[in-house]
Structure formats: structure tokens, C-alpha cells
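Okay, so here's just one chain, in C-alpha cells, the form predicted on its own.
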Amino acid sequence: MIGLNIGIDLGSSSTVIVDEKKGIILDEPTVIAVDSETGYPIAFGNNAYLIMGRTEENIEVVHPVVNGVISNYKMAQTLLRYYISKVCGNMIFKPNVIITVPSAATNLDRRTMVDILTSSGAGKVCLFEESLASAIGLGFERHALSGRLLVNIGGGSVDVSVVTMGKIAVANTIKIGGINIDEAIQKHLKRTRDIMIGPLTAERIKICLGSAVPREGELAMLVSGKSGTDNMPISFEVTSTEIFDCIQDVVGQIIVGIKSVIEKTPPELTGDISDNSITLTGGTSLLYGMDKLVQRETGITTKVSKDPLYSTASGAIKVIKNLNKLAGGYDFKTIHQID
């Protein structure tokens, strides 16, 4: 096909953009920044995600995907067409985009995004599911019968799918994520403390004291937030034990739904999972002891891929590399052409 190939793994935290050549040429925040009284652009990606919790009234940070998929389409749009415009620069010809959707996305949010990226810059289209995507990453071989346990954790939703000969036999998408366990965060402290913290302060919480299990040994840092009494600043401590308490809600409900993906899978492909394993990936996988949660509520070895954060980029590459994999259904198509 005439025009640069690229792949887009766009997320609710972040968006990946890789080519044929180069890898991986970009990874920035999925936000975009705007004045909300004219809608007009301030900042995207890392600038608008610099700013979040720091901004004048008058300046919105906002996320266009929600759980995985788009709740904004104007800014979806505005962004994509900057982050295109970015890493095509002045091309001839528009490019054609691999864009990863989740398992469970409806008729409705692929015809979005197809009509998206068409008005942001793409010429053609192809969506491809997020987790076989990551599957080939992971080096899961294509066509093997042998069925495998994939859980893609996001910032957004978990993708929970089983993946056999090539194809998704099973599969359920939880709109939940790491960024509801910043908001969980973020609403303990403002209930039992009085304290109101932003979305960066939540999310360096949850990497540096968040756990899925009770750590050994208890942890603690210093977190500054304002006060809900007089409006203050203020400083303050918290624990490791804090934290895990006030995100056990949203964190069991990603343990249940991957024990329904289990329930719905046939026998022998149960069979399967239980001799390779539960394999994590996504960047919340990396949350402390999720693995160990997982592998205690199912009773399968669960182990976290080599690289979480890359995995469904790296498929993405691969897929770009050696189109043929699109074969079965999967091809490049304008909004014109779908039905």
C-alpha cells in the first residue's frame, strides 16, 4: 500500500504510535488540554499532563478515552490529528493505521474510531483487538491450538480474553482500570482526612505504596494536598496499609472479572490455561502483588510479561512488519467502507 504504516495503541492513560522502521516514535499522555470557555487547544500529551491539577479555571485537562473507549470525539479528534501531524510530518500521501480496540468494543465505538482517524489525518484503517495484538507481542505463537489466558490491564479497562490458534475464543472488557485506583485515592483521603490531593499526587501514591496484597513490611511517604478546612496546604503522611484498604473494591472487581472469562471458557481450554499459565500485561499489571492475587484467586500460575507497558505496541509492530497477519477478516478500510 502507497503511504507510511503505522500502529496506534490508543489508551485511556496513554497513547503509543510505532512504525515498520523505528519502534516506537512516540508515547504520550492520552490528554489534551483546552480553554473551556472557546474549546480552543492549549496543550497535548505530556504538556497537558504536566499541568493537570495545576491549571487556571478557565483551563480544562481532558481525557477523550474513558474505559477504553472514545467518550469525547471532538478532542479524540483534535488529538489524534496532532499526534499524526507529528510523527508524519508534511507526507505526500496520508497514512494507513493499525489501531488496537478492545476485545469487547461495539459496532458503535469501531465505526467511531475508524471515522476519528479518518478526519484526523489517517487514509485507511484497520482495527485490530487489543489482546491478540498483545498476544503476538508476547511471542504467542499464531497457530497454536494450545489455548493461553491473556489479562491486559490498563488505565482505563482490563481486557481479559483466551486466545487460541490465532483468534479470540473468549473474552470480556472491564471498564476499570489504574487511573479509578487514583480516584479511589483520592476520595479516601478526602473522606476520612479532609484532604483533597490532585490525580498526579494519586498516581505517584499508588506506584510507590498501592499493592494488591498486604506488603511484608509497611511503607510510608510524605504527601502534600490541601487542607478541606481552611484551604491550606498541608503535609501529611500515609501508609502502605492505608492504601491497600481504601483500593481493595476496585481491585476486586478486576479479580472478578477475570474469574468470569474463566467461567465462560470451555473445559479443555480451562485445561489449557491451567499448564501455560495467566499471563498480566498493561501498565497496572505492574501494581505490587498482582500477580500473586490473581494466581491466589484462581488457583493458576499468573506471571506478569517481560515488558508490560510495550506489549500490545510490540505486536502492533509486528503486525505492521508482516501484514499477512491481517489475514481473516482484518483490512485496511475508510469510513466509506464500513457497513
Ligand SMILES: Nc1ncnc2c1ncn2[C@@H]1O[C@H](COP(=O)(O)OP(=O)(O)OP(=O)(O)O)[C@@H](O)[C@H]1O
The other form holds:
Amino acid sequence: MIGLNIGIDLGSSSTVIVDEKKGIILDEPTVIAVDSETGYPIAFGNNAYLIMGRTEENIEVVHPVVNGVISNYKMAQTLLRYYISKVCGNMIFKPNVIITVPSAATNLDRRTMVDILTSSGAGKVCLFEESLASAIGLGFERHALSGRLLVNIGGGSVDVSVVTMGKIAVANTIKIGGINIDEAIQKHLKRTRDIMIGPLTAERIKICLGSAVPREGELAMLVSGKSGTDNMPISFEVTSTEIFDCIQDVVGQIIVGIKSVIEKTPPELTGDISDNSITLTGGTSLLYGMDKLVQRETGITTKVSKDPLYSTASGAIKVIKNLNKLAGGYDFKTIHQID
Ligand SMILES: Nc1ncnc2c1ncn2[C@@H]1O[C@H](COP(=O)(O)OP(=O)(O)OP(=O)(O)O)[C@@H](O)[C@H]1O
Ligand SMILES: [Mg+2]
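Given the form predicted on its own above, produce the structure of the same protein in the form predicted in complex with the named molecule.
Full assembly next; the chain just shown is listed first.
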């Protein structure tokens, strides 16, 4: 194909763009700040993320991807156009784009993705299953007969797939992820102490104190927020036990989703999964104790992958490098192959 080939992992939390020579060429939050009256974009990615929760009434920070799929067409288009021009600069030819999509994306979601990319400066667009990209990124043997369970726990979705012989045998996407854990922390503090905190503070609390299983020793941190009683700034202490309790419901839903895929898996493959262990990837697999909890609940050895935030992106790099091999293959779809 003429022109640069790039891969895009457009996640609910972050967008990662790769090319075959340099690897990761962009890694920024999937957020855009706009003037709420005019709709005019004010800041993109990293700059928009920094003003999340700090904005005045006339600035709105928008997440164009929610639960792994595009929820705001116009904003997704504006953000992708900005990112594509940022990485491709003044190139003469439009870049060919391979974009990863969650297994549960509907045909409408897939068409929307192709439409947005072509109107955002992409040349040819190919859709690639996100879980297969992760499997390739993690080095799962492509033709291996034995099935492996891969769980990608991201910011807004959990993709659970059984991969065998380079295909997805059983899959399910649950519309929940790390962002819902942050929201649970915000709601808990509002409900129990009448204190409001921003999304960035909630994410920091989750990363520092949050856990999927009780921690061995109690941790605490000092946090700043705003009192609902007098609207004045307030500093207060939160503990790991309190955070563990308030995120239980979201973490529990992730476990239910993983178990439902195992239940739907044919017996031969279930045996394979037990022999091969479960691999967790995606940013939320880094939540303290997530592997221990999945292992305890399923009875199957569970491990967090190397570089969980980048397994999909590293798979996309391998896919781009092997385009000729994959183009005629089993899982390489273009818009024309969608019903
Ligand atoms: N150390 C950590 N502990 C807990 N959560 C973490 C940690 N590091 C990152 N995260 C969370 O991981 C999430 C982002 O993960 P990831 O980049 O895989 O999501 P995404 O691909 O953008 O989303 P999705 O695939 O669901 O659309 C965020 O919610 C972030 O807070
Ligand atoms: Mg993801």
C-alpha cells in the first residue's frame, strides 16, 4: 500500500498510535475540551486531560469513546483528525489505518469507525479485533490449537475472549472498566462525607489505595476536595479498606463477565484454558490484587501480562509489519467485508 501504515488503539481512556518503524508515536488520553457555547475545540488529549474537573462552566471536557465504542461522532472525528495530522504532519499520501475494535462492536459501530476515520484524514481503513491484536502483541502462538483466555480490562470495557488457532472462539464485552471504579470512589465520598472530588483525584486514589482483594496492611492518603456543606476546600484522609469496600460492586461485575465467558466455552477449550492459565491485560488489570481475585473466583492460574497498557498497540505494530501475510487472512476486515 502507498503511504504510511499506522495502527490506532482508540480506547475509552487513551488513544495509542503506532507505526511500523518507530513503534508508539502517540499516547494521549481520549478526551477533548470544547467551548460549551460554540462547540469549538479548546484543548486535545494531554492538555484536555489536565483541565478535567478544573473547568469553568463554559468549558466542557468530552470523552468521545464510552465503553469502548464511539459515543460522540463529531468529537471523535475532531480528535482523530487532530491526532492523525499530529503524527502524519505534511505527508503527501493519506495514511492507511488499522484500527482495533472490541469484539462486541456492532456492524453500525464498525461502519461508524470507518466513516469517522476516512473523514478524519485516513486513506484505507481496516478494522482488526482488539483481543486478537492483544494476543498477537503478547506473542500468543498464532496457530496454536490449544485455547487461551485473554481478558482485557480497560478504562471503559472488559473484553473477554477465548483465542484458539488465531481466531476468537468465544467472546464477550462488558461495558464497565477503570472509569467506573473512579466514579464509584467519587460517589462514595459524596454519599458518606458530602465531599466532592474530581475525576483525576479519584483515579489517583484508585491507583494508590484501590484493590480487588483486601491489602495485607492498611494504607491511607491525604486528599483534597470540596465540602458539599459550605462549598469550601477540604483536606481529608481516605483509607485502603474504605476504597476496597466502595469499589467491590464494579470489581464484582468484572468477575461475573469473565465467568460468563468461561461458562459459554465448549468443554475441550475449558480444559485448555485451565492448562494455559488466564492472561489479564489492559490498564485496569494493574489494580492491586486483580489477578489474585480472578484466580480465586475461577480456580484457574491467572497472570497479568507484560506492559498491559500497550499489548493491543504492540499487536498493532506486528500486524502492520505483516500486512501482506494478514491481508488475505482470516481476521483482516475492511468495510467491504462487513455485512
Ligand atoms: N496502576 C493502575 N492501577 C489501577 N488502574 C490503573 C493503573 N494504571 C492505569 N489504570 C487504569 O487503566 C485504565 C486505562 O486502561 P487502558 O488504557 O487499557 O484503557 P482503554 O484501552 O483506553 O479503554 P477501553 O479498552 O476499555 O476502551 C484507566 O481507567 C486507568 O485509571
Ligand atoms: Mg483498550
